[in-house]
Amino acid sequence: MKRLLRQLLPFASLLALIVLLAALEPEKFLTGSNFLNVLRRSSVNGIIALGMTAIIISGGIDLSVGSLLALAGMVGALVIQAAGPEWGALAGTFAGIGAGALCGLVNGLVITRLGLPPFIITLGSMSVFRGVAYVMHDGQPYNVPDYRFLGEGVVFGIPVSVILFVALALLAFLALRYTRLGRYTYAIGSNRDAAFHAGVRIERSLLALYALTGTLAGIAAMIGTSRTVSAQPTAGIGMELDVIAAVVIGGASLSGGSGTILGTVIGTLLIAFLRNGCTLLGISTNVQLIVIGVIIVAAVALDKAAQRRKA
């Protein structure tokens, strides 16, 4: 019963937040355009959070996702400019996604080969990826004025970025629940030694998780680039905070072994609506950072308390 209540807490919190904001700012908040705007803005963080969910379930973490997003966007925009108007959009999109996958693969290789904590490795790669993004164009953005479909496109009234988020969330849910990699992910996070003795290929599984997370970050990077029609080397600064917060608020344990895609989606929407509500109420972004930080601490504290009771 307690476990069920804990799983329902993020959903209940989201509903409570929506009701509160609807009461405080009904004319601005309760509009279709505002809801679509929140969903569109949450799609970038949400797509990256899908990969972060699997990594945290496995007992790891990736602090480099914001810098990775900036680097992948810069690579994609560079290829768009170089390839020209005919094939630039398609080539640049795949180049950006590929750059994200390659960076994620590098993270996974270093973590598995050196045996160092993911926190340390991704903290270092966060700096490396950001530095490369700055060096690529002397700290200047790449402008791609015609690259708009992923960020501004609409299909049957629904933003393309939201459709991609929903589709990828569904694929991630099925992968974690029904594939061998998904089962291995939970096993590694629950008890790494037991998983090894049970025949789980830990290094190969972790390599796949970090590469997939990099791929998702590459997709998010190209959506962000399309939304602003430019690739900024400063993109994604602080994004890892929101992404990790979404996963933890959604019920995943930083100790590994537990977490769900549905919880992460709810956590992502909770943070998106929280930021949207603060903006509508005239609350500064600095205060928003404080609120999100407090929420992260509270979510981790609840998780630790639940683990102590279980023990």
The other form holds:
Amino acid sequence: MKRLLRQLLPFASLLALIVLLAALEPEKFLTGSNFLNVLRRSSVNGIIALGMTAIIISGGIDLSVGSLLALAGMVGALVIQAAGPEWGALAGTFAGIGAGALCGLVNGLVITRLGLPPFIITLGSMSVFRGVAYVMHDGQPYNVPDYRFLGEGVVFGIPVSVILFVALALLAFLALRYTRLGRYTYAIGSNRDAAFHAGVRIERSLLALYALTGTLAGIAAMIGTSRTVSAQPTAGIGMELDVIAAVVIGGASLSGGSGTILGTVIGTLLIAFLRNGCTLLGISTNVQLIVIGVIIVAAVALDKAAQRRKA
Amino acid sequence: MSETPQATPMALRMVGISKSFGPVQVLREVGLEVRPATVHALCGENGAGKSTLMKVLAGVHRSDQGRIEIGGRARDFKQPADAIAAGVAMIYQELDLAEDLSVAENVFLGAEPRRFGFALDLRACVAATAALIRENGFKLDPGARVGNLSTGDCQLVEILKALRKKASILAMDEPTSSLSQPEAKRLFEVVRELRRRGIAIIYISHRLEEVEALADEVSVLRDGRVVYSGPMAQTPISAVVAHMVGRELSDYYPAHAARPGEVRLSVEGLSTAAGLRGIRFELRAGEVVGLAGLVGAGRTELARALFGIDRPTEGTLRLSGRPYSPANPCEAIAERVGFLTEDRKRTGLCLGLPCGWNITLPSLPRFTRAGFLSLAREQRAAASFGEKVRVKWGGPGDPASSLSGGNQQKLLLARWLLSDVELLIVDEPTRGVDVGAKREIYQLLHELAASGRAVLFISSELPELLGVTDRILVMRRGRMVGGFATRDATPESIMQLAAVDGKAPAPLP
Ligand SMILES: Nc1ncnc2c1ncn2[C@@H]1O[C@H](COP(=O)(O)OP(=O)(O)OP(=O)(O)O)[C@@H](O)[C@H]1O
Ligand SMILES: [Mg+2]
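Could the form predicted together with its partner chain be shown next, to go alongside the form predicted on its own?
Up next: the whole complex, starting with the chain shown before.
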């Protein structure tokens, strides 16, 4: 019951926003192509937010996802170019995802081995990954003009990236709810010492979470690379904030132990529709920043207030 | 205590207090009157509403109905600060001090003396705290970091906080539940001294012998109602118990005949960096073995070594004859060893998560098929084991934080009963549990033994050890110094072994 109520708040805001936009700009907003467009744009952030949700539930945070995305994209694009037209797309896609997984694994290893706060470690790796992405090609992008399927491909009228987002969200939902790793994630975030004394393998679980998030960021990187048919070393700057915001708007607590995939998906869509609405209404991207910032604080404040009333 | 004449107002009157959490009514028109300079005991089963009533008094919860009068004046507490201003101080069941701050800083937290209106005057803090400590005859260093203090000293810090605020009413919610005996004795002296100074003390405890020794008056809560209130001198403990549980309880410790079987655990020359030295003993299937010793004797350290938390530096462990060297709790559990820890808030429960999840956490592999959890089976198991230990809850989906202290303790017991381990180590398992429920826990531990499990029972309460176990082992300063068959043991013989600084350890039975 209570949990339902907490879920309802972001969902209701999302609905309200859609209704509002539909009323203000019915011709431009209420079209199938606009909706698909919003979904397609939210897929990159959304896929990363799935992993971020688990990390935040475990009481951690990953600030490096934006840089990781850039690095994975660069590696993927490099391999696409190097492997030639026949196998390049396939090899590059897997190379990019693999690079993401590897970076995530490194994050996880350093965090568990050094026992330092994830905030500090990923603040560092954020800088390192970005640096490597720049160094790889002297700050230049890799262009991959024929790499189009992930970004522009359409299956049964639905963009491939949207299908991927939905499928991965479903998987993440199942993993958090129906696997031991999912349950351990909540336990670690709620009380790490208690989880340890109940037999939870803390390090192994955290390692898995950071590696999985890296993998998801790798997938997102290849979608992004495909959309712009190039890999930019500047990709994903500031993205970590959008992703964390989506998770938090979705009801997760930064102190760990709570959060859901459904909430995060709603949070991601909320931000995406907000952006879309602002654009349709002719509000500049600079003002959008202000609007989104205010919404984040309001959402979290509302959520806190609702919690307090129940206590 | 003689009847106080009408003229002196009650220190505290709570009238018709009702409080619900959602659909659950926890307090029903509760009335409580406490005279100045008395110790008023508040008794009741787990979940009866004692802590909730105190939180209403402290302004943490707002009551739905009823009123509070302090020193004859009606008061309305909207927040804790209001209650503090009216002279109410609380020592909660779960202490909440700032661990990283010093004693003095904690005592003056929120009311630090300031210089020039803003700069924190730490020296004045320390001086004032030192004065308070001296006045009250405590032994405490005002500059010590609170995180390094024992639980007993932390309680003194809480009391200093109350004294600093010039409280006229001090409510103590199970202050002795995690104290050693000497610490508890010292606390009683402090409480008596506070009473002499005219402070009204509300004292909640499940240790009824303390209540008998300390209280002037006693009130009993049952299911959120006050069912009895009267002077302690005219109320035998058996009557308090009868009011609490609504029926007479006979033989407190259930009968139990051990039938020791094969050796489950054998420990040979175990030493650890945490201070264990050459520990040697055996546990057999079907036995409940007590582990006695003073605070710091190494009982919890022994449990930690057996559970894979601390690695042995020397010695060998065998489980049912096979070598046993767990590297972490996960491996210990896989070898079917369980450990119910003594600090339920820190190392026991994930308070923010559902009760059911807390119960099944170590047993999840059993509910996993092809990598996926069967939530339905898990939920059923959690519900049935919750019922088995009689947790008072709405259901396994409730967050653990919504349970009363004693019921949280029962969750931990349910967890380890469900885990189906062959060797269960329990560290102070009845902490904060009411009399009736204690008996049920003893019964459950006996059933566990009767089904061929071995139970290692750590407790600071000698009567409990003497009543429940088959054998008692005694530790002192990291060594195993002796043991008795329980029928041959007396509190004196145990304490002598635990305390005396003898040289040669007595032979083990
Ligand atoms: N925040 C809350 N939300 C929902 N229910 C609550 C909450 N706090 C307490 N309760 C319920 O109120 C009842 C009384 O709890 P309370 O903590 O007052 O019991 P208690 O008498 O102090 O018990 P114990 O001896 O175990 O400490 C319990 O059934 C508990 O589950
Ligand atoms: Mg209580």
